[in-house]
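Listed next as structure tokens is one chain, alone, in the form predicted alone.
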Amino acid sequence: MTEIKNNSENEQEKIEQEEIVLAEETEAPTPPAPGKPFQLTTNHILWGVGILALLIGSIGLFQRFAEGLRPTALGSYVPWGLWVATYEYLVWLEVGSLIVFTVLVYVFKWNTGLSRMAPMLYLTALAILSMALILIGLDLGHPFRFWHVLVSPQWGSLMTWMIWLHMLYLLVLLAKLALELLSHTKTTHQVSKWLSFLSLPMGIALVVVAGSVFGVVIGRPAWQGSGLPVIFLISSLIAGSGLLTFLFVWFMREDTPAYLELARKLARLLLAFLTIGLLVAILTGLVILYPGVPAQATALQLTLFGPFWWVYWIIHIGLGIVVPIFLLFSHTQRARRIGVAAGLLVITFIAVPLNIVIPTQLAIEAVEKGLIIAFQGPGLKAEYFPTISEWLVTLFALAFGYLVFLFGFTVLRLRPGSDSNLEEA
């Protein structure tokens, strides 16, 4: 009897202790174990790289605001350099990708697998546009006076049209991104569709006007003519289709036949644009070299055989055309091969605006004989190579756009959607 009584008392004590522990756990959550080590994730690394690049590039930004354009290699003979060339390249990427996407989805009615890229593509375009505006703004002597063009525009100036088109295009992009953040309804889809149609003529006009800004410069005969706006538009389609293909291949990553088929269709489209661009470049070069007009032929000869010959032959022709075409023509056309080809094209396509902008200005001696000898000074040199300050400012702009993309991708979750959420008209 005594043992039974002791056992019952022990069981009663255990029950009371369990009730006390349960009450304590209910009242306050258990604190985390002290001394838990910090786990470094891929997300932390991506943010760290972007912030570090932004801080390093801010050194060049400080020099730009403190000393103006003096730390650059720009001058009276070469007023446009790395920043202008990179700006044109970024505009081609941004506008070209949206033009190709809009035409394929809304005009040719490609399957919904491509339309799922809409949120990421709009985010990428906004990030690229922010890079372009930073670079072209800092290239101006007084970047904070751009609002004068908005308040009192002179419509006879192509620069006025370019700035206004940039601002309107920025508003359209922000509106489309805002619609992606809202719940997907028939109304939001319809509004997004009409905004996409509206962006088509605006994007084409922006690229054509950007090419026309070069084409009307009287002091640079190699730029003059009606062909440059068309070349800019073709270049935009090539770069844009490459960017769209790259984003689709590496961010969709689906192991389905439909995914591979769509990647191959984009590869064929990219190959077609590449072929057209190559033919246009060959014909344009032959037309310039055949008559041998010094003001035009000298600029092309500097591009082909001048001090920066490697930019054309190695970066553009070798890595940007020959290798991508080989990969796209491969019999084993896997998605990764297509993604590598598109990535190579996108990265190396910066050589095209560099070759358009810089060699033409270095040919000043062919345009005005004896000008370099007659007048000499710090800013009167027919030579150009970007200074460290120019590279740092470019790094700042690229890092800023990269962080914009990273914020939208990780925080706002602007990623490829599902077929059920994206119904296209």
Given for the second form:
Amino acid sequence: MTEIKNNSENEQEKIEQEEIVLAEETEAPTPPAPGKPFQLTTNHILWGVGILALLIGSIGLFQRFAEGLRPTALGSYVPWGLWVATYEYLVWLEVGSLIVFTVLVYVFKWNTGLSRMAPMLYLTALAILSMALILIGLDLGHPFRFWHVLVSPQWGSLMTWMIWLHMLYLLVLLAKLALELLSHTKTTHQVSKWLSFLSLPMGIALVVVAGSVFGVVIGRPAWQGSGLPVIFLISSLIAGSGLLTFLFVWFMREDTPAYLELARKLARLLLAFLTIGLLVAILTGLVILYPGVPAQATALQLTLFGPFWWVYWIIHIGLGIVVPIFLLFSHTQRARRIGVAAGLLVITFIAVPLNIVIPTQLAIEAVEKGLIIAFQGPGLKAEYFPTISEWLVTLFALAFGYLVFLFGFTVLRLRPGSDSNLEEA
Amino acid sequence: MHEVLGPQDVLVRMQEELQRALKKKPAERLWKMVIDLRKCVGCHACTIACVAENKLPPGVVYRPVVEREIGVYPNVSRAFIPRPCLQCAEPPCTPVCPVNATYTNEEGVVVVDYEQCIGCRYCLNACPYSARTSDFGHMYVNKDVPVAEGLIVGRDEAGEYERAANYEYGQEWKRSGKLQSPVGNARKCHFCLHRVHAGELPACVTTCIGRSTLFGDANDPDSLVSELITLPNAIRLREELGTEPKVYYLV
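The structure above corresponds to the form predicted alone; please provide the structure of the form predicted in complex with the partner chain.
Once more the chain from above appears, this time first in line as the rest of the complex follows.
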């Protein structure tokens, strides 16, 4: 009996020690004490990688401001590219994870272990939001005129609604984070809860409006219609639940049955969303491909069989769906496996907005036959592959968001379990 | 009809009609264009005139001439369709602008406010005719162009010409090579409003060697365009969209 107790105590101590080590590893860098030799910690490496990526990305940023959009592969027939697609992807992640989280915690009253993720999840959403806003801002021909949307908006444009909703979403998110940093009282919890409820319709509206920005475009028949707003919402739920699952498995790891059970529940939810998404994608695809009207079908044919077929078949279907489903269905399902599946799905999900945004524009010949050869010049082509400059700017945005996360996590200590009172939620 | 010189050139008639229209208040005139495809020979003079008039940089075009080859060799013919902005009465490109930078002016022409435009390029995708292009700041004269000192085609001289201002919308727009408007903006055909307001026909109209492109005030019942747009062989592109273009084609 004593032996069993000792073993249990030892295990508890071991877990506590591991937690302390993890916390120490992710602390803000402190200057080495005089006379003490410098020791490279995980924390130094994490900050170093982020800063290095930011510096490398800054080359693209410098080019962007010095030469405008000239160094990009964007043109008049393919005016939206990597940055717009990545923006949509980031919006899905940011909004989707919060929608799923809010519904699970506040509506379905899931395990309190999940609610303890709140500070870190809000921080993650803010980091992703910062990446998204940087990218969409730099995609503008005149980034410094961004304020025009705020002072002279045209409410008939869905893009106006998208930008305003995103700004309001940012404010709500900042308010929620501020509440996390304040001392926790019953009032702050109530306010935070109501802000979460407020963010729910706002988030859904943001994603649906972002899809509608494409859906109302009469000039691109492959986008037009009510399909994309729905696909955007489902994609957001898939990407969001994937991110939530990944963060839960990675940051909340415990050697307890409750943890494993919750991870499995999240995995099942992810599978359910994935199944719905696949069904919608297959139905949408068949409806477009069966009649085969070129103005609509060419974009999908390009996605499936065009020069970048591998983005769809290998990255999205293979690594993003088949492998995660295999991992999630595996009998020896373990939390780590669920985490890998969710992580893989989240990373490869970028293929979805890329395939929505780019091939439709490449299919311009199916809509305006002969236009490509009527007048030639830079940007008057049905071609697009991001230039190094575009990749560098994307790297800058991602690195910036990553550093925001690292700052919040290590310096502001917005991390799971930092507030036991949250369990009341 | 002139007794000695024969029938009056339509340019003269359109010029007279233009003067008549300019005496009216702007809101009382409605500019329309008719392109007689039977007379178009595909010379692209209109495209080049437009580029010269508006000093369009590489990658920006207001009036491409789309060519179509019909049939299989040896039974082949070619068709030419000049495609300016169709100045739709129900334009899909203006409601999508998040900042009201593009709108239909009182004369029925869809214009762009370069200082207001943020360069989101939403209007480019929204136009069902792909009639808008974006100015990405490309220059014809760059460091690859030889200096060729003293020659008109040298880098300095050609560059000076390229940097000279254009006068779209009646304003001076210098092209200094910096990222100032119209660089970064959506650009489109505006029926050469700056010329029209000065009493001149659009550049594409005056340069059309076949007198295929015709222009005038559709609110004037005696104008040439008013006569032509009621003909049974006058069509508009993609009528089914309900965009009500103000550019008609005679087929």
